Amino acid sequence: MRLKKHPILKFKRKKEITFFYEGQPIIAYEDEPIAAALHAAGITTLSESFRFHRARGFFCAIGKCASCVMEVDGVSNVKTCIVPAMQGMKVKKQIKAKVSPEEFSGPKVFKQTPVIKTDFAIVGGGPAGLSAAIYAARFGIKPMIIEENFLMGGQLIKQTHKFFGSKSHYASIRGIDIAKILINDAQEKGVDIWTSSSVVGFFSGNTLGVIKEGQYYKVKAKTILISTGASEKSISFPGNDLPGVYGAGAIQTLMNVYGIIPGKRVLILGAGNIGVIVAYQLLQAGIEVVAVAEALPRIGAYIVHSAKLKRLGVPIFTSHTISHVFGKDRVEQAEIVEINNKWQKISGTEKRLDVDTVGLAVGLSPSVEILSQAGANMTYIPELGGYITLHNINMETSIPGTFIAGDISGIEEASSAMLEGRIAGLNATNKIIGENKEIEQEITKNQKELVELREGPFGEKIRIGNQKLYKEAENNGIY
């Protein structure tokens, strides 16, 4: 199941490496997920549940959903999204998770615990803080990345297709390509990067607790930034549980990351830019895609992007949703059908496809969780994605010299949020040095900048959620 010929991309795997899953001897690569290599030979069930014992898989591909934990070397809930396979590995499916003092094997976290004292702590490695990263380096700052995953670049380094824009944008080079030019720019300023790193609590004095290397740390900030993005929505309908149902997000992991193919025959649920994309990143991979519907009476995409799935042959159903998917283990078949204007669904338009796979494309959540534990002024705007942080036009919270950039301030194109991530990263660094008439003009440049990306039609959603925001900002004295 792993790809040999791609247009674009070259699959350079590392040293092979063999793990164990139930004692079965798994073939693995050195920097690759122990999920990915267990998809790789077939099995896709990598969790179950608790009452019911239903099959569980792959889903976020970032560490955000529980559904592939498992345990792994007598360690339980470990995300193997995330976590990559090592030689001699032992891993096994999660029936329920160890709780009793004797069994747990986790962070040392009652021993002393080690201070780290930083300028400007970034939680997230991607678009956004890694844009934030660079631009306080470049004025003497010290950032520091902490970033869950043990890749850095977020959404970048799955990103195949060429960005809009302008030069600064990175116009007509590749998410994956940008994903490098930023990784190396923070490594040559210096950045202090943590991968495989999970903040666990953000507490007062700008201090965050972290986890790394079942190591438990103090970081002391002087100013904090929290990029740490979106998770994969998800819809109600039977099945829609069942290994094969995979966030958008999830195929292009497997798929553009690491060479492993998601499934022969796909469902695309969803014809925004999102899913119109995957679906054409599917097909370069020779994959078949079967078909896209969408609730909408539209398609969402850019006309560059849902044309060439148009002349490809596939399939667009708009005004439809899917009303279940079938299967056993794993998805065998899924139906969708017509909706009117009050989506009701429309009885005899069922639709039947033969398939093993179905991406949702159906938007994103911002991730504010520890903002929220924080004590961060939340609020809800439906057009920036549910529930985000209040902050002002230079991306500072109700927590003075706390920092939000990216898709946790509101859902959008990679381009806005590297436009963030540096209007939050130079205005920590004023919080730092003080006021500095360089820094002041480059802020204003980025901001004039993302005002000019969020103009024109597609812009307008966003547009409308800003201001409903910096009202209710302006509102709870965040100016």
Contents of the next structure:
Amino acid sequence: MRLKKHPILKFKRKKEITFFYEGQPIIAYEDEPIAAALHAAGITTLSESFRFHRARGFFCAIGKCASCVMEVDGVSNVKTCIVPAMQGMKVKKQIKAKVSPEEFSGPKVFKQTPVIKTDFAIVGGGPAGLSAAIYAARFGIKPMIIEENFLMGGQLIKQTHKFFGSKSHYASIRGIDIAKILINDAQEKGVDIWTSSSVVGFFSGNTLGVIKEGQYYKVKAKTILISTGASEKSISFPGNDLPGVYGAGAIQTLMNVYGIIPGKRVLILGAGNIGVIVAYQLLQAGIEVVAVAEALPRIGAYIVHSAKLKRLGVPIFTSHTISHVFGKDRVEQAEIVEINNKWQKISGTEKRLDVDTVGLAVGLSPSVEILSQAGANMTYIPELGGYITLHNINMETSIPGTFIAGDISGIEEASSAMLEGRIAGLNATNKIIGENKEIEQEITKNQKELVELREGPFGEKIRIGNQKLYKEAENNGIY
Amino acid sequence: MEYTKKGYFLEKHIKFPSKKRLREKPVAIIECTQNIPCNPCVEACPFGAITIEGNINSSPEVNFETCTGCGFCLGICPGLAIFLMDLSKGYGLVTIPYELFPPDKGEPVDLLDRSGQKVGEGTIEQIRNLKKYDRTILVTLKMDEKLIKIVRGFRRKK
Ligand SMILES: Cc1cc2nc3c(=O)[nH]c(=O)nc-3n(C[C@H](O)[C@H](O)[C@H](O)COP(=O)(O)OP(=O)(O)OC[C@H]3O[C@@H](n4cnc5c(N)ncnc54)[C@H](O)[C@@H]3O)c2cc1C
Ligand code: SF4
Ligand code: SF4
Ligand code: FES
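Can I have the other form now, the form predicted in complex with its partner chain, not the form predicted on its own?
Complete assembly follows, chain above in first position.
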């Protein structure tokens, strides 16, 4: 089902098209991903587990988890959450692993591999990547942004709420509109934007392997920024693989980017900022939020966010976790249970909730795959979200000329992602055009703002995490 | 902190103006005392009535004497954390920033407190949907005088 009206968003649907799912015609709109259009048509099972044939749906909706792969026009393993449906496309459930020798046609050989040369290649077009491009372009560089999704803007394009922070971080402007401002600015400054383009490898000599529309390219860059963001974590409980158990960000994507109703009655797990924001956004779309459950004995979100939910009567259960999801082909019920301070379930406190959707907002992990493949020095810092690429305060990694910024350098916020992006973009510019006083001043200014932003109680985790990180980076000769 | 357990600020965390001030004209009440990195309310007030001491992580405060009750800060605050209280009309009025589907003017509603409990009944006195508030609407609820300190939400009757 599609949303018809929304108090904040207007859904401008493009041309109607028809594609086929297992031979059955499905109506979609241009620029609607296959998985989203199927969901709108009530089809939530996209594949089956290979051995036990359990129903599988999507989970992240941003191309990070591979839970949505299907066979599209004879090609297997297509991530249907980020590939738009096209007129006449034939989509099939993928019910076995396509690696049997008969079916595996061998690696695809590209006869020609165009080589693209650039001063500054940016992987990921979220707030971090866009800010880096804009700041580098201010000093005459022509950066290139390589973005896997067909839409630019990263996580911003699904945030209907006004952002916190100060004026220089676009406070009080809705995330969706910050995305528009950044994308316009980058376009006006002549940034070369490649959408629907995945970076699949990072090779010696600062070379990236990129796949765009079935063609393989090599991008040779003087400097590189990896700003690939983060992916949503899952947790284990019986039934966590059922369609209807989605990352909270996936619910947002479906509902706020494509205007598709994720479900009718929702349980949100996790009362950090993401959990309570998504809960409010569900109410905005007219969907019932049955409860928010949080394992910690307290609410981690800004209280101004949780207060919005509470005063509308949405219960938030602290010291509660999910113990079970029931259902055949999709979520039909969920059970939550109270836990004690040793995280043990307290029997007799189970509550069964009639929900058809469970949104997991239990944390994000930085998307570091490209850099770990490239052999950059990594470390594990729980405060920053898990595995992190070592870097210094200029955001440079152990690979000279390669920078990181945004959620990949520690899970935080769009405001810090933008500041880090600016810092990385300016430092890359410095490398390309030689040190420049004006650039140095801009770097210092943005570094100061970042420190200030992290001074409060909510910045504590990042402060502790970064302290550990900088120490380790120094021990590894990165400073 | 008690409020991180409950998910909302309690009356004791919030600064209220005097009864005398409430009888004069509407006044802004800020319910944001958690030291979050945010400050657009300060610049939003055309009368300079909101200040944040120290850095961006400190909490905002309203000078109840300079505040005119114009409501502009309510439409700007991303936390939807500023309300108007008013006793100048002989009954109680509370204005709430709101981003769900708007109710209708004159509609009878259940009045809810900060925890979402029903504490009385009232009506929608006014709805302000101004361009400068960018889709945040201001809903003014009419109620019994003694409810204005506790009512922060409402539920439409089915
Ligand atoms: C529900 C929710 C609410 C939030 N609320 C706020 C808030 O109120 N205030 C705030 O400041 N922040 C908020 N945030 C956080 C903010 O959105 C993120 O911190 C921010 O988007 C991180 O920016 P980024 O550029 O690092 O990553 P992203 O925005 O995730 O962008 C990364 C991009 O990289 C692309 N990519 C990944 N891998 C590849 C590849 N191999 N090849 C090519 N491209 C690739 C992705 O498609 C994506 O577009 C919220 C986040 C969520 C989920
Ligand atoms: S109501 Fe008007 S005068 Fe009062 S603090 Fe808000 S913006 Fe300022
Ligand atoms: S704008 Fe709102 S959320 Fe931000 S500091 Fe001011 S009152 Fe708090
Ligand atoms: S990759 Fe499509 S749902 Fe995660």
